[in-house]
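So this first bit is one chain, no partners, the form predicted alone, shown in structure tokens.
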Amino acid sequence: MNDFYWGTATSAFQIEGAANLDGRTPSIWDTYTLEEGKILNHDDGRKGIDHYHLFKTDLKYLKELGVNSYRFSISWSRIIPNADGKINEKGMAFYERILQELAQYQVRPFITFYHWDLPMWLQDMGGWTNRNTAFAFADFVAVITQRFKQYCHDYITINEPQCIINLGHKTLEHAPGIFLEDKEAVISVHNLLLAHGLAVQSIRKIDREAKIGFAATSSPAIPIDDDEENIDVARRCYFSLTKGHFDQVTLYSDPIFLGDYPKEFYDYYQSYLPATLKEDLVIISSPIDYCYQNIYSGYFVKANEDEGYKILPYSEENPAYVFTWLHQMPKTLYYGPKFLYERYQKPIIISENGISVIDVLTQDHKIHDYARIEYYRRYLEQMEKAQKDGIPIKGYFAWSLFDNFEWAFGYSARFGLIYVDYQSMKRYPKDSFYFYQKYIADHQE
């Protein structure tokens, strides 16, 4: 695995804290976390894990872990806090210090520009329903790329667009929690994709060495066995599109990689798309380098004469841990990359993969998270199998480096390789940290 990106990942709102310090203004998640009944246990996401003050000691763990790469996001409202567009130099200085620390440890930075934390000043103007938000995003991306091109050449424009639209505007499980009818949802999808395309163009103008992607998420369909008919059914099921759902992989990936929306999308929503559609798709499909994918779980399917395919229920062999959607489905790291590469013909990077389990801090400050280790072991085994079968997987980022604020689930869901005591803010590497450390060391070549 020469030149393979072994990494781990975090996001700004989940870890930084310091929500009101040094010129940062609220994002949609600052507002949402304070709304009654939105976050489990009424947890306040603005606190994060105080990474803003503890980043130097936090980043030392990357060196100990042995990763060569680190994915993190930049808080938009920490950089451009107001509608006047002025740059907050204190915010820029914070991220420059992070990049300097990473350079010291010879860890390659992967910057994510948008991990769900839209500035409130933009939401007040309509958020993603407003086409101008796409251009504001491109300006933000240009500011960051210009300032940090001496440190970074790997960029992820947007994280999980499926969650931005579906959870933020349909199920209302995420910020901003504002319901949109299908017409406005389609417009928001399009503006989000336009933002990606404009951002790609901004980056290319500034950094000729840039490698760019966007991090979609999906739950791959897994054939119940290796029968070709069931594999074909799983492939078709994975890439299908259902009216009223805005979380399917093709909705966001087809326009970017193939230059057009899926046929079903036009069948459902063509009248909602803007008059500038043709010109916009040229921008949206600006060439990128990688197919990033966040993969956690999936579902089994098999061929069915009456309906084409049948989705099978989970069995006891694939137990749920904390979230019902996080069943252990290791083959998703085989079939997900396989199907994505067949369709989009771009090298794959697994930009997130991990599990939340019940962690217990022992008296000697250990966390024996065997279930998480088994999750990683089985998933990585399937990723290796995909590589051996010719799928060009170029990187893997474990989610997450630390326990943190896990959106609607607050601080109750622990995904970290490092345990965080939320009272003292002390950090304790888990057994899974040392498992991943050894796995990386054993797979350097």
Ligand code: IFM
Second form
Amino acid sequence: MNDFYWGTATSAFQIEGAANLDGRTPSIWDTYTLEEGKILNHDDGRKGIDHYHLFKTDLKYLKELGVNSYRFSISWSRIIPNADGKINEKGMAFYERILQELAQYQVRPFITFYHWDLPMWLQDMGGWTNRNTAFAFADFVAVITQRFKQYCHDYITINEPQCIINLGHKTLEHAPGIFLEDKEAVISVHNLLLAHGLAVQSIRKIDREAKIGFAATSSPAIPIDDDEENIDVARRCYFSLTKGHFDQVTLYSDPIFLGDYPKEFYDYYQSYLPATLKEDLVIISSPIDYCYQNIYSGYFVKANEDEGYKILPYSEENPAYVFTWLHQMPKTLYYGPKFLYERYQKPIIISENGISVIDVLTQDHKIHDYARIEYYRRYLEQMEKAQKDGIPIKGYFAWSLFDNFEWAFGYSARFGLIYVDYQSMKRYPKDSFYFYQKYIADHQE
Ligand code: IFM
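Output block for the form predicted in complex with this ligand, input the form predicted alone:
In what comes next, the whole complex appears, and the chain from above leads the way.
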């Protein structure tokens, strides 16, 4: 019996479409996608890949792929469309149908509650700068858990908080694209973490079988070789915190797993934290079951006498500079889980890993995406190595099942195992789909 979770992942806004249907109201991404100059080629994310109408045939691919798990997110504004907090039954019915399909295929659902699509009605009240957003999130989570606990026990509260704060409020590459000074950014980090903690408490009250996690993302530092000194330096780099940066792993994971912010956080921002800090940290560190991590890329480091360490350019071992921020760094699936497990002592689940390359649909309706296959092969090899070295990795989710709306890159960046023709909305499994299918079949033990 294979108790490893082999899966793929998607998110609501990136695939669903049907933005104005059946009672859904706009999220911050609906607004942002319409703003001039924000999305490459003026792509409109509200169309997604029309999964709202095509979900039945879409989910059949999971069966064909042979995964036993599927990670997807729920659109908050489809469920709670307005500030009155009333539940939209049509929204609930959509997700119930998805859960029923998954049950039919014996695919285990992993629900993500927040994959960046904050309802506009909450943004209008201050979004994550407003502490009440954390409580509204816990209410939304309770609604879903109560209704769907008959189908699902695996929950991920928040996806990639780093992007929510850093890209959404500092670099402004993501919605809502509203700049926050460090003081407000710190408050938003804290409110996000509080939302997570309150949600954990809501879930635990409702579903005794729940397995809960929080999907951070990180780009692990990789030692240039196996020298202990370099490994040590990589570990230190990975877990360091720089002032004014809101994309580092310890900022979010230390309070959750270790019950406190990293020391540097207090050095930089102590006066910005709320008076309720102590009580809040107790909520934030409510015990969870897994350390989920989205890992795509990383960087090499080497110990250096003068400066302590040196960040190295991408080495000959990893030549491909494939997609803007994404370099092939297979060893991140070895050192990432290793360092995270050493620090947080929780079983690891890789909640996202994948690559965007240029895909060409050939005349025979095939996509020969060798570069993506090579990426997956090399990363999975490193993950296996980590497991052999005793790191408890319990699951792996390829990002993504389908090509979809890749945020600021619009539809130009394709991460899918299945190609989507955005005109006809037809789907075509790529060669990497069949690679992953075989890989899973060969790794049932
Ligand atoms: O598409 C995104 C996803 O929504 C969050 N993690 C990274 C992916 C690729 O950029």
